[in-house]
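To begin, one chain is listed below as C-alpha cells, in the form predicted alone.
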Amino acid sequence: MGYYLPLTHPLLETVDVSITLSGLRILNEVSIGVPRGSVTGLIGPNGAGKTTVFNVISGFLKPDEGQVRVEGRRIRHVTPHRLTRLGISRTLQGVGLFPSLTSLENVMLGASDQLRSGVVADALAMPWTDARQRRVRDRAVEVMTEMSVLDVADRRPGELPYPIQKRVALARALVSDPKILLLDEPAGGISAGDMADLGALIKSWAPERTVLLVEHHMELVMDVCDLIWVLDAGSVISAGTPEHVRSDPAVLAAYLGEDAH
C-alpha cells in the first residue's frame, strides 16, 4: 500500500484504486481523501496519474481493484453521466465546449439530468414552456453572472478569447450547484493575471462547496489549497499542508529540479 494520510471522514474518497492500461500499471492502491469544504490538490509530475484518478471518480475508467466513495459510501457503477445526481461536477482540460452551441446553452448542459431525455438540440429547443428547462435557464444565467460572462450568453466558444472560454465551462460545471467540484488543470492557457482572479474565485467557493483540484501551476496550488496529495509514478508518495509538501524531500526528488514551490 501506498502513504496514506488518514482523515475523519472525507466527503470524497478512493480507497486502494489500482489500474492497468495496456499492460502498464498506471494507478497503484491509490488512497486520498478530500476533506468537506476544503480545496485539496492532486499534483505530480507529468504522467503521475492524475487525470487518470479523475477518470476513475468521473466513471470514465472502471479501476481494476479498490473503489470511489462519498460521503462514507461506496459509489458503484459510476458514470459520467450519473455525476449530477451524486452532486458532483467536473472541468476538462482545456475547455471541452460544443462549438455549435451558445455559451448559454454550453452552460444549460452543465444541468442535463434536469432536462427532459432526448437530443440536445431538442431538449435545448425554445420555447421554454417547461418548467424544469425554465429553472435550469434560470439557473444558468445565475451562474453566467457569477462568473461575468451573461454578456457572452449568445456568442459561440469560438468567438470568445481562451480565458473566457474557460470561465463559461467553469460555469457549466457550477450550474448543477455541486457539492463536490473536480478542476482539471484550470489555469492552463491562462495569464497570471487571470490565474489570480482564479485563484480568488476557487477560494471563495470553500467552504460551501468541496473542490479536488488537479493543476501543474504550483503557484496557484500553494495559493488555494488546504490539503494536497502527490503522485509520482501511480503512487501517493506525499500528502499535508502545502508548507509540508514543499518542504517534503520524497516530493523534491520526484519532481527532478521541476519547480515545486
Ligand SMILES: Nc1ncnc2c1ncn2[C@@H]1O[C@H](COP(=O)(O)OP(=O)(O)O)[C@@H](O)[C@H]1O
Given for the second form:
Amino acid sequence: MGYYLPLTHPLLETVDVSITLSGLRILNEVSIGVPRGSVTGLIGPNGAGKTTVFNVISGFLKPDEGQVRVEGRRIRHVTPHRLTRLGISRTLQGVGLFPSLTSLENVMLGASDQLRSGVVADALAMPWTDARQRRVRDRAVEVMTEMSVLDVADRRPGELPYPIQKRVALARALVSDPKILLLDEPAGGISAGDMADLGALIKSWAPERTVLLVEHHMELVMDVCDLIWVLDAGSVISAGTPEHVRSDPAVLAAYLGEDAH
Ligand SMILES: Nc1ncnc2c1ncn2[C@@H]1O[C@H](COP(=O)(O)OP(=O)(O)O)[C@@H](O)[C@H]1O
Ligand SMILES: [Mg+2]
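After the form predicted alone, can we look at the form predicted in complex with the named molecule?
The next block holds the full complex; its first chain is the one shown before.
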C-alpha cells in the first residue's frame, strides 16, 4: 500500500491498480486522483511506471487488480472508441505520429475511433461520410491553427523539426475536444523557450480541460501543476502541492542519482 492523498470527487482516478508484466510487478496498488479542472502531475524517476499508468487508464493494459474511475464510475473494457466517448485523449511518449501520413491526416485521425488500434489501414478505411470528413477536417484545421502548425498541414512528420512534430501530436490529441488530456512527456526533446510556451498553453486549457501530465522536467511540472503525484518503483511515494513534493525527503531520495533536470 503506497502513499495516498484523499480527494473529493476526482474527475479521474486509479484505485489500487496493480499490474505484473513479464513476471515483474510494475505497478503496486497505485491510487491517484485528478481533480476536475486541474493540471495534475505524475512524476518519478525513469522506469517508475508513469507510462504504464497511462496505458492502464487508456485501456492499452489491463490491470491485474484495481480500477480506473471517471466521475466515480468504474470504466472497464476500455476501447479506443469508449475512451473518446468518455472525453479522454492522450499523447504518446515521443511523438507517435504515422510517418506516411501528412500532419493534417495525422491530426484528423485523432477524431477516429480506430486511431489507437495502431492500424493505419483500418483508420484510413474509415466509413466516413463526406459531411463527417468535412467536419473533422474543419476541426483539425482549427486545432492546428491553435497549435501554430497549420502551415505544415501538408508535410509528413519526418520532414518536420522535433518540436513541431510534438505540436502536431498535441493537435491530434485535441481534435476530439477531450475533457481529460493525458500528456506523456510533452516537453521531451524541446528547448527551454518552447517549454515555456508549452507551459503557458497547458495552463490556458484549464479549467475546461483537465490535464494529467507526465513530465521529467521539474521546472515545467512545478510551474504548471496544481497537484503532483510521485511514483517510484511502481508505488506512490508522495503527493501534494508542488511546494510539498519538492521538499519531501522521500521524493528527493527517489531522485538521487537521477538527472531530474
Ligand atoms: N510490456 C512490458 N513488459 C515488461 N516490462 C515492462 C513493460 N512495459 C514497461 N515495463 C517496465 O516497467 C517499468 C515501468 O515502465 P514505464 O511505465 O515505461 O516507466 P516510466 O514511464 O515511468 O519511465 C520499467 O522498468 C519498464 O521496463
Ligand atoms: Mg514513460
